[in-house]
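Heads up, the chain below is alone and in the form predicted alone; it's given as structure tokens.
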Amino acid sequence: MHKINRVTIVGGTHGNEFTGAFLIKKFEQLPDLIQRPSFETITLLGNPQAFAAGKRYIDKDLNRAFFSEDLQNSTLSSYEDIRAKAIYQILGDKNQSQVDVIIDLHSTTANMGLSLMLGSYHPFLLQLASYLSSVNPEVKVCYTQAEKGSNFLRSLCELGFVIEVGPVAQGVLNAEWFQKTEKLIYTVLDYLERCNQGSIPESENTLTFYQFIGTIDFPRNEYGEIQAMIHPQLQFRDYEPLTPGDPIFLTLDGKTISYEGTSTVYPIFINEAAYYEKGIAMCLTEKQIDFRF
């Protein structure tokens, strides 16, 4: 493993969520608490004028606005898509990144406690959630996309990852889960210093994570308009398993529908605010127990 040079932590790339927008501003006034000897940590606030109206984004969702041909192509001009440009100028693309690492810090409306979010296998992603996992129970590891050809701000670094924290209702500045994020942080930022003194931290040698399947609409009617909710035995149960014929939605006229999958998953994101708009009730995940890397 190379050594680390330089680390980016971005928060409020989507300007409800406070979460992360409030620790870079923390981070701004207070530099000395993410510096290490070994190598220089850079603060990044997303998307500065969402963040100033309260609102996720502009124009469209920033962490959807990284793919390579996007970047490249000059006739979108919306807020989002600016924005993405220049921070691409910072960071840089996977193959001429600026950084090493990128920390990109989000809140959710569901129950995902403390959530390392992956794009990649690559070994050191896996070390590091290995070992934050056995430092922190509360640290559950999802393994979500493959980084090529991404449209996430994260994969504009080898080594970009996300922290994904909650239930936090959008807009608002939650002080556990401030505390518990500002945590995690300095946890991994100890974790990179002490791999660049050559000294990694012992962690087991297995992983248990949450590989993304796919995702569940909330049931609709011909013109679009939900029919039904997330089941009250749903609710909040983010991780756990989900059976085939467990309540899953509840209608609006108080009918259960039952899961109708063939196997047992693992729901994540149930019920988040943001995905309304993007069609998904919830993300379905297998649980990997025991990946050796």
The other form holds:
Protein chains: 2
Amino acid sequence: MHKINRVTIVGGTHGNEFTGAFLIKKFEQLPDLIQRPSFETITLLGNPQAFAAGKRYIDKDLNRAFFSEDLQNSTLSSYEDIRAKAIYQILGDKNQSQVDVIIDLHSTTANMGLSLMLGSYHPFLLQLASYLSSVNPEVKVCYTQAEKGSNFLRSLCELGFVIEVGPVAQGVLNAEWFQKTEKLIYTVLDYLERCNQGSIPESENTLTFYQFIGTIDFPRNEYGEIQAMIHPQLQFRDYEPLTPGDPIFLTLDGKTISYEGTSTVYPIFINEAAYYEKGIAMCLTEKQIDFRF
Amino acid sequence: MHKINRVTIVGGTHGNEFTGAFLIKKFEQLPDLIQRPSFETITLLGNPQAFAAGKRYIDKDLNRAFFSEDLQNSTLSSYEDIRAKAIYQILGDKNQSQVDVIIDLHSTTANMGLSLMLGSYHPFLLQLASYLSSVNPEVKVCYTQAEKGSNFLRSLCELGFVIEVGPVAQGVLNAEWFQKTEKLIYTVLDYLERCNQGSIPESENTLTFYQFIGTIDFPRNEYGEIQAMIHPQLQFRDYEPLTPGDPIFLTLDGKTISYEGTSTVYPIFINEAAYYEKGIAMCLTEKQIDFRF
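Next up, the form predicted in complex with a further copy of the same chain, please; the one we just looked at was the form predicted alone.
Below, the chain from earlier opens the complete complex, with every other chain and molecule after it.
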């Protein structure tokens, strides 16, 4: 593994996810907190206008604006398209990286705890994830790369990943999640420092992770209007097994809809506010245990 | 007390408060649920465009658009100003009521449980509140009338009140709060029916309620930027006593700020997402017990 020279911490990629945005504000005021002897750490407020407005985005989702071809497309000119290109200028991309690690801070209304969202099976990321989940049982690890390349900000860097925390409402700064995320960031930076010193912290040689396999939308009527809600027995049960026949939705008129899959899955992002407009009531994952790397 | 002839249930006055908006959708589909033998119940989706957009409002807060003089002011022409005038045409006002009771459904990111927000000490409202809190211990009662008249939708009717439920994130339909709110509405309607029948349900002759006395903003710097968050010991502690010297905020750099008031107060709307832009970190109330009416 080559030396880590530069780490970027991004917050506020979604303007109403305050945990990350205010951590960036803190690190801007107290930059020594994130410096380590062997590498430089820089901060970036992802979407300043959306943060100022307290909205997820101004024109479109910034964290879906990083397809390579879109970054090269000069006809795309919404606020977020322009912002994505500016971030690309700062951070480079996989082929021409200005940074070695990107940590992109997000929050969710789902009960995701402290989740690491990985976009690749890079051995270094897997070792880091294994270490973090071994020192903090609240840490969960997901692999959510789409097949056709990624439009996520984290994809600008081979060692890019997301820290996703919750449940926390949009537009709210919650001290508990602020502190837990801050502590996790320091653990990551300390880990990277030790790697640079040649003493990679020991961790289990296994990793439990959750592999994205698809999404489920809310039941809707012919006009696209939602006709059922997440079943109360499933709400806040992210990362727990969902077995065929288990309650999944409750219709407005009180009927239970059961999960009709053929095997046990592990839903995540259950009832994430920002995914209603994407037609996603939850994401489904498969639990993978004892993956050796 | 004169007979109740018509009740209006309003939901989605704020478009991203889904509990009320989806209850209106349910009652539109199943109107018999809210009809009672002696009166008519009508429903109203407060802010359809904001609900469709998943936002609190389009141009301005609809639930601050009901000052009498604003309703008469033809120069006010934002979407919500026009919508407020349309609602006023439907419901009338205190002097010319088309309805006898307004129930306006809201949700909050604060831990408000099932709160009744009253704008007057009308004996009928106090008796109703006393009854509801006696049959359901989760019900809390607040008196939040501003001194200079009200710009709330509920103020269009002498017997108007708000049901405020939470904690629930903006833009999320949560089944538990949906069901609790629905049940409370039926309890209200059944109570009104019994009043019309001349058999007012018995309840304690006392009422515990929380009287609004003011607001506290987040600590901010010279640019208006928030420099501290709700202290983790205060988060979700709505309706609990806050005594001088108790932790109230935690600065971004980790310092505790204590409450400097001179007497014990009971904060509500602690960390309500929609109040950041209003400069409100929480509202303070005084607890009043054994109020006899």
